[in-house]
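One chain comes next, on its own, written out as structure tokens in the form predicted alone.
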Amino acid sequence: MNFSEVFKLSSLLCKFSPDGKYLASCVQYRLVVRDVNTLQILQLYTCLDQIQHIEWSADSLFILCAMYKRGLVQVWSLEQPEWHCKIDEGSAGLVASCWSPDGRHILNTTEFHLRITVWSLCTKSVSYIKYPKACLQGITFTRDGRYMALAERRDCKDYVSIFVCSDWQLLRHFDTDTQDLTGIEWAPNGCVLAVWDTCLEYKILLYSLDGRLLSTYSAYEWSLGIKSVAWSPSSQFLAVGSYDGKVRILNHVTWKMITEFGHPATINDPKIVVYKEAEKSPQLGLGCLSFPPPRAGAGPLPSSESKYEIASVPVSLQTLKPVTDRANPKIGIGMLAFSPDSYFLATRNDNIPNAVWVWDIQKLRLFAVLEQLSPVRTFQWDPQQPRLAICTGGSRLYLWSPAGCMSVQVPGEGDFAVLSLCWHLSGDSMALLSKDHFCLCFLETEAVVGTACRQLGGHT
């Protein structure tokens, strides 16, 4: 495993292009585009204000920079560096901006969600969509780019409108049986739309493309409900994470629950492999010993490393007592993601913040648990294989695969605190992001798996 040099970064804005050729990063009001292979700067663009959001077009030919405070969007061309576009929403303001799937239209959501403005880069035409709902996830496109579903709110009722992306004509419009719609998402095959309600009402609804209600699912009543939702890449499963600390798996045939996964604080099953991260201090020669010894509780040495140990059951995981009288309590399944082959599901229970749970979807059972020394900030699957990357806000990167786990120290001057990460589409590298810098980590598949097997004795 190799690491690149460290580059400056602002606001964790760093993204690979969809074709994998470029890497865009922001430093305040400058946009830097690099060649992924050489990391040489190809283009350097200067925006009119500090950049708050960047997004590549689907064909990787354009990149937009949104400056929400100024109500501005600037678009740059990779093929024609002299070409650029500026969109000014003026007094309407701007709270969100995104590409349409064709990469030639930009959708801007104005302040207070009064409307969505659709700007065409080709014809310079403008169209408007009224009543977009201010919710967690109110716009979703089918993977083939043909249709857009939009959550709307009018006359104190929730609706969903489905548009044809080629001409932005309305295809379907129907109301949803929700109290306060929170999110919508298409299945990867584009055949089913999932709609879920506020956390105060446990309800998820499944609609067909023509607006027919296929099924409604509710696990319980009179308690906080749905916290997270994820489709499997195969579209065969829908995982619903709840505030009760369970994930429920719905199948695509009957849309009924086929199983539920609990996240107990104590693991008693001897068949479950529990990996616990432990500090591993470097060996010191006799001449390097310090007298008197370091203070107790002074924390790990700056050069300390960590490793995974296989814990013996029963294993008690570190729990967090939630503050239940405040909004957004740290309980329930706040994060879940399927592996690209749909074989595994990774989850995090927010009141057991240091643990990542990996579930075997084929056998519908718990496969492994990883307990970190610090709370898990995020995890992402390798786009090409079942390999999970985890970061905890420290200077280490963690990798899990069915072959085992490994902990890798990120080199650099001082502590490089990994706050987020993103995979290259090839799975051969990833960008590691800290508050003010980023670097690339290059992985060699055989070396990673081999190291993990040696470290854990090939335990699976």
Second form
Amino acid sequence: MNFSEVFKLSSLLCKFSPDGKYLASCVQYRLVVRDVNTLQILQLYTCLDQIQHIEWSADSLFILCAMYKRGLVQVWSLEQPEWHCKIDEGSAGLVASCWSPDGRHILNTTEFHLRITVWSLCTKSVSYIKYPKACLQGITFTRDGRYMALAERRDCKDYVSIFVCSDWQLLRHFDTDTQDLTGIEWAPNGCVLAVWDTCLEYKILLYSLDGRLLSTYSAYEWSLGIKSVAWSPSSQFLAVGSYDGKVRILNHVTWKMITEFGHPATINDPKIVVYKEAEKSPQLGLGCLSFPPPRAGAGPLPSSESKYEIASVPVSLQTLKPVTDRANPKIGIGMLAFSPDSYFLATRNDNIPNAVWVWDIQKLRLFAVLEQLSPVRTFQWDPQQPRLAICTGGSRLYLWSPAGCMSVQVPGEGDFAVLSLCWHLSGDSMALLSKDHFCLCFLETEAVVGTACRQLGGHT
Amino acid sequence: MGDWMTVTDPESKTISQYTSETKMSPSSLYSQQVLCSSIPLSKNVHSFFSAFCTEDNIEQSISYLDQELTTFGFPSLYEESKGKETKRELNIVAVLNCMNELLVLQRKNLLAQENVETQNLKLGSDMDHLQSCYSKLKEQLETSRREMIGLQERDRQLQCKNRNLHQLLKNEKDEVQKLQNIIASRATQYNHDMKRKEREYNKLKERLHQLVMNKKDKKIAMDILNYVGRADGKRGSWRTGKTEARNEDEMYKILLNDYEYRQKQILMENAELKKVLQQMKKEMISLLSPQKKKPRERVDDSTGTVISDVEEDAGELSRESMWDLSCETVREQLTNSIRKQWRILKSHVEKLDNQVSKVHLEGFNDEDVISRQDHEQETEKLELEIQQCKEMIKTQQQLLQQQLATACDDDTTSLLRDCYLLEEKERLKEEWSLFKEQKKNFERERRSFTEAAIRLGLEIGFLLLSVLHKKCLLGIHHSSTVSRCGVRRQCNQDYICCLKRKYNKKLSSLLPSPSLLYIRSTACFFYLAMCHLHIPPSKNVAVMSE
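Compare with the form predicted alone: the form predicted in complex with the partner chain:
Whole complex next, starting from this chain.
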């Protein structure tokens, strides 16, 4: 495992291009495009204000930079560096901006979610979509980029509109039986749309592409409901995480629950492997439960080393007592992610913020639990294989795979606090983002990871 | 005369004599009667008073009375005697005094008796009263005890009910608490959302105000250097009704493709599962069909159903193409037949389990002996046949030789020989035809023999399979019986080896090679099986499964 030099970054804006060749990062108002393999700067663009959001177009030819304070969007081309495009929303303001799947239209959400303006880079035409819903996930595109689903609200009722992305024609418009729609998401096969309600009401509705209601699912009434939803990449399963600390898996044939996964604070089943992160004093030998062989302890090691120990059941995990009189309490399943082959599901129960639970979907039972020393900030699956990368805000990166797990110290002067991470398309490397810097971590594809971590001689 | 008591209580003499007389009379009557029995009765009522003393015995009675009175403390009735010899004179005064005293005494006694009687009566009535009171009180006590028990019971029931109600109340309180918590969390969420919305509304108001006040309106525009071509290189198209229709078509196509794909997957899965089920069914049938060959043993309904089932399934198997259809009846048929087979298999396994338990109680089953006897009979029969055929062939040969021998003589004999030859020829012809027939018969017999041998071979094979199966079961349960069976196995093997040798010898002389090969193969088969019996039981299963 090799780590690259650290580079400057702001606002955690660092994205790989969809074709995997380039890496875009932001430093204040500058956009830096690097080559992924050599990390050499290929392009440098300057925007008019501090950038709040960047996004690659689907064909990796353009990058948009959104500056919400000024209401500006600037688009840069990789092929023609001198090409420029500036979209000014003016008095309408800007709260969100994204590409359409064909990479030639930009959808700007104006302030107060008054409307969505569709700017075309090919023609001079502008389209407006009225009454978009101000919710967490109001726009979703199908994976093949043909259709867009948009959540709307008119006269205190929720609607969903399906547009054809090629010509922005409205295909279907139907109302949903929700109190206050919070999110919509297409299934990876593009034929089913999941629509879920606010957390005050546990309800998830499934609509077919042509707007027919396929099924409704509601696990219980009155208590706080759905917190997070994830489709499995094969579209066979829909995982619904709720505030009661359970994940319910619905199957794509009957849209009924096939199982529910509870997240208790004590684990008693001896078949489950529980990895507990433990601080390691420098004197002790390195006992990583990792891919063989264990890391050799060459070189100066920082004092905060850690390793994983397998805890024997029964194991009790650290729980957090939620404050009951606040809204959006820290309970329930806040994070859900399927592995790319749909074999595993990683979840985090917000009551037990230090633990990541990995479920085996083939056998529909708990596979492993990883307990870290600090709360888990984010985790992401490798896009190619069932390998999970976790970061907790410390200077360590954690990797889990069915073979085992390991904790890697990110080298750097001082502490490199990993706040977020982002896998490369091929699964060979990963970008680790901290508040002001980022670095790349290269993983060897073969299972030999035992070399000591060393720094790449970095020269810009 | 002992009724009298010394009572010195001069009570009132007004107590009626009548009562005292009547009271007194029975006892005194008795005593008087006793006296009267010894003394002759007088005539009138007062006669018994005169019965004691008559004119005859005055002196005795006086002396007796005097004695009695003096013993009672009364003064003597006699005057003071002047001399010893003279008769004592009766002292009238003393007598009268004594009488008076006696009367007084009598009155006193009567009084006392009256008192005693009244007291007795009183006491009696008191006693009765007390007894009645006692019984009443006892009854009261009883009833009050019962009442108390009843009240205790009620009390207990009420306490139970009370506890239940307390529990219900607690549950209700808990539920209320829970609902209150939920309501509280919902309320906070609502408030939070409401506040957020209000803040947004306020911002909107501010912006609107700003816009209204602000004269200079910032232009909303896009400044682009040059327009970029479309991603797919084509030109944009106008939005018309045709494009709408096209979009609809495409959408439906996508949906249909997805459904078709899923249906294909499901069909494939169905076909796989059906194949698996059919295979299972066939294997189950084949496992259970050996039962047909042994109907004499457990002849019960299961074998009957096996046979009928096998026939039924044989008919079904011929319609294998029907299985590819996925209609309701086919599905039901398949599942029903699988279920039937499974039930039969289950009962078979249960029976085997019972057998195992029986076997290790009764020892080695003698079913082999029976089949071996059968086997022996068959072989003896066949040996006999072979013997007969051989003898026939020998006689034929002899005759032929004789004929040839007698052919080298003079002419007459040559003539004769010619005639004989002709005769012989005809006879030979006949005998040849006979021989041919016999050969045919023999062929048939040989065929039947081979079939029998094959059958026997298969039987032995299946028999050995079942034996091995039981050996496995036995081997698991008892190691001791293994050694015993090992001895028998040895005997069995020796016997079968001899048999095999015999067969081979005889068959090689008679049979053409192909069937011999077959017989040899079956022999090899059960020879191998016999070898396997020498392997310890744990390996048997693995070997047999191969």
